[in-house]
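In structure tokens, the next block holds one chain alone, the form predicted alone.
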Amino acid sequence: MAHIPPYEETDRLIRLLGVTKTYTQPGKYDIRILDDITLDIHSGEFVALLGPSGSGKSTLLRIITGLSRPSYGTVLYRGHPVTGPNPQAAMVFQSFALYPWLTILQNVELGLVAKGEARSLRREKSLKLVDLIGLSGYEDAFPKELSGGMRQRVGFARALAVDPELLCMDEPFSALDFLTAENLRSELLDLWLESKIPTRAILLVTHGIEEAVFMADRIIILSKNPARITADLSVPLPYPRNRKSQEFIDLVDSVYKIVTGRNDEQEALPPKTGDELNAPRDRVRLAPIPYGHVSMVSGLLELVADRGNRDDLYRLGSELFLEVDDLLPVTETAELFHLAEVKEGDLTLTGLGQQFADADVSERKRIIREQLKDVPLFNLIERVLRNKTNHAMPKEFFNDILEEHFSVAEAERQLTTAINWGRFAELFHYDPDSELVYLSPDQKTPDENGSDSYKKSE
């Protein structure tokens, strides 16, 4: 089944010229969300917009409804600039967010009260649209009486309510378990394809690559810190799609391989040139380190190995229940240890990767303990604890720390996957009562050149 929509698939709704966010820490510095996203939409099209957490999906969202304002560049909805709330815009939450003491028929009718429209038109209007969603009966209802399927769906009428011409949904599905998900995508997809809904286009925030595939005719996938547009895909496969058919099946893993993929201009630059280095440039920047846990990590190694030491990552995703968004920490921290590669969507083990598979735990903490060493905030830490009369620091010097780099959240949660990391290492110790991260006496010892070095307890 094709969309066919009543209107030119060639008027063009929105379009974003080097739209740029960025966070001012209070009193500190500016922290980049999205770096010069430009892309047009146009009726007709249901966009997914793909990327791990933490991508600036759901800022960019905001942005395109108006609901936030960019730091730099030009949002345009049919030409005219948006400065505030887009009235020709809806959006559905993950979170439903419905209010707990209005019925679902108050919930859906909210954008029509906030439009002046009289009480007879909107109730009407609203008693449809509950019918149409499947939940008539439950008007007089009150949302705690609802299953999470069900109030979603009070979330899609009342968006629906307004008539908007862009329907965005911020993941939607994901609170939701799997066949309620699954039958709501359908449902949705049903009511836009045979043109029951007035929207003239859909954009819908995921993390999930099956489900980008699944329902949109476009991906348009982000990169991380900060957000840039990698790819803008078209999906050629008509509607109804099966996930079981081949070609659904390698569309998907070619979306795993440019979303697992690495950024190839960045990698390909030439070193800087001494005149480079000397000239005038931002304060350096730790980089982030990824939150796979090592015992994922060991696990999928494991399994890698077992199979030859390569394995796709699709498939490896699907056999887990993993989603893109979960396994990508993962394969980042492996990466990053120097244990696997991934390119064209697959894992491959390296020499280390194999013998780290193949060893037992304390070999396992040596490989780590040795790959830690290269690594920037490892180096903060080693070198404060080392310099310590005591070697031991509070938490918050290290989390104070962080914050002159990330935000408040991602401080916080980078220091904990760092500690989580170090202790696996026995690298250094940590006290969750004193909040102190410290060295055990037989920890610091002075190696060949006078310069302190760290060994395992014996």
Contents of the next structure:
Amino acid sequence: MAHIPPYEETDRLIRLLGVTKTYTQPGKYDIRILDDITLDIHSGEFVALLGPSGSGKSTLLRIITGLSRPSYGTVLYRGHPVTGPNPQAAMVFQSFALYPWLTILQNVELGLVAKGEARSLRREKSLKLVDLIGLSGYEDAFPKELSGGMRQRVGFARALAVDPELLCMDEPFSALDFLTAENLRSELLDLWLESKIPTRAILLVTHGIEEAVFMADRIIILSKNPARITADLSVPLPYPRNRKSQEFIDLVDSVYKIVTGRNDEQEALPPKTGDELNAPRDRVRLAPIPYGHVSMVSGLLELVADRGNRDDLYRLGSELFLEVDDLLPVTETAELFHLAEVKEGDLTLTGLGQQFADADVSERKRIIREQLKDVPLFNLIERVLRNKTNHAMPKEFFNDILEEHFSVAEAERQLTTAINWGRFAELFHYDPDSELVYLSPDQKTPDENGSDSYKKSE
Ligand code: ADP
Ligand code: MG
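May I ask for the structure of the form predicted in complex with adenosine-5'-diphosphate now, the form predicted alone having been displayed?
Everything in the complex follows now, all chains and molecules, and the chain you saw is the first one.
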């Protein structure tokens, strides 16, 4: 293992300077995932990296651990440039990532093999860890014989086996049921707080606000498209934390406000530091639309209308059993259509939103149809369809256009969402058999109505 000489800055483990990551799609635009991330992580810190799905948390974690390189910017570990997988960092994945053909003990030992430790030492160390993490008796079992929670214990033991200075975890609790997750969280905290493991710092990637506030002493909040640091807060609550205490609830609420905040909060970024990097700006991108589904937006508006047209987002989220990650696209969609406004963690219906909540289906369709006219993505689809004599176009065609602006997966999500709203508004339709998107009869110029030429028989 590479020996890392003591530096005067021993306290600072990670330093990121202007880290930017773009993906190049062959023959297409660059897509910027991470933008100018500057960040230090010190020994003794338990840091939560909080951001919505698809914001780039895993990408950032991979860069920090040296599994992936930034497109621009610098990554230092104890003052040394990171140029490959960092032997001082270990990773726990959401998906457990165990080898099915190896026993539990062999899976745990694996990290030590890579580290070149002697066989007898490996065995001794792994047995200790298996015990520490609550798996004694399962040494010779295979992963498929274990429950999800136990498999994740193996994931932890394997990461801890190498005595990492930096323990990185990528949503390690999100595949587990609530109780199992809660147990593991507490046990991990216990190992950390009681110094039962030699880990110097922990970096937890999560999209759960409560999880971040429960576990970490510092929370870094990432925005999306591209990911930037919008806040960096310390969590001053003593351990063990009580989720029901007023301080806990208040803190969750204030993080909620930041996460659901608008761009004016994003202006309050720390001043840019670090190298002057000449990361080129990307070309103009089609504005992405949020993924709120018609039925969710309607449901939310009705609920808020019932509450006097205004309610606390955090409360709405917990009543609807929605994580902020799932709630945000819904509120963002309501905002895009000028049906609601989000401010300081509260959602308030606009006049139009109140009208929508009271309206019958055909009136709702009319309202949305009006609003869609101002959204560039719908404009584009409608314009293309209108200009075709048969008013139909393969879905693939729109995929291709969107892939100029978004990653393949994001393009697909954008188009699916657009089609969902376009159908609701009866602006255009999609036929899954022929995979054609076509303009609704009502949307054609009057003299064309009655013609069948746009139908899928084309
Ligand atoms: P998170 O972990 O926050 O959910 P990720 O870091 O996995 O987000 O991904 C961030 C964005 O980067 C997503 O939009 C994803 O589609 C995109 N992305 C990730 N890896 C690649 C890749 N190899 N090529 C193109 N886009 C990618
Ligand atoms: Mg991820």
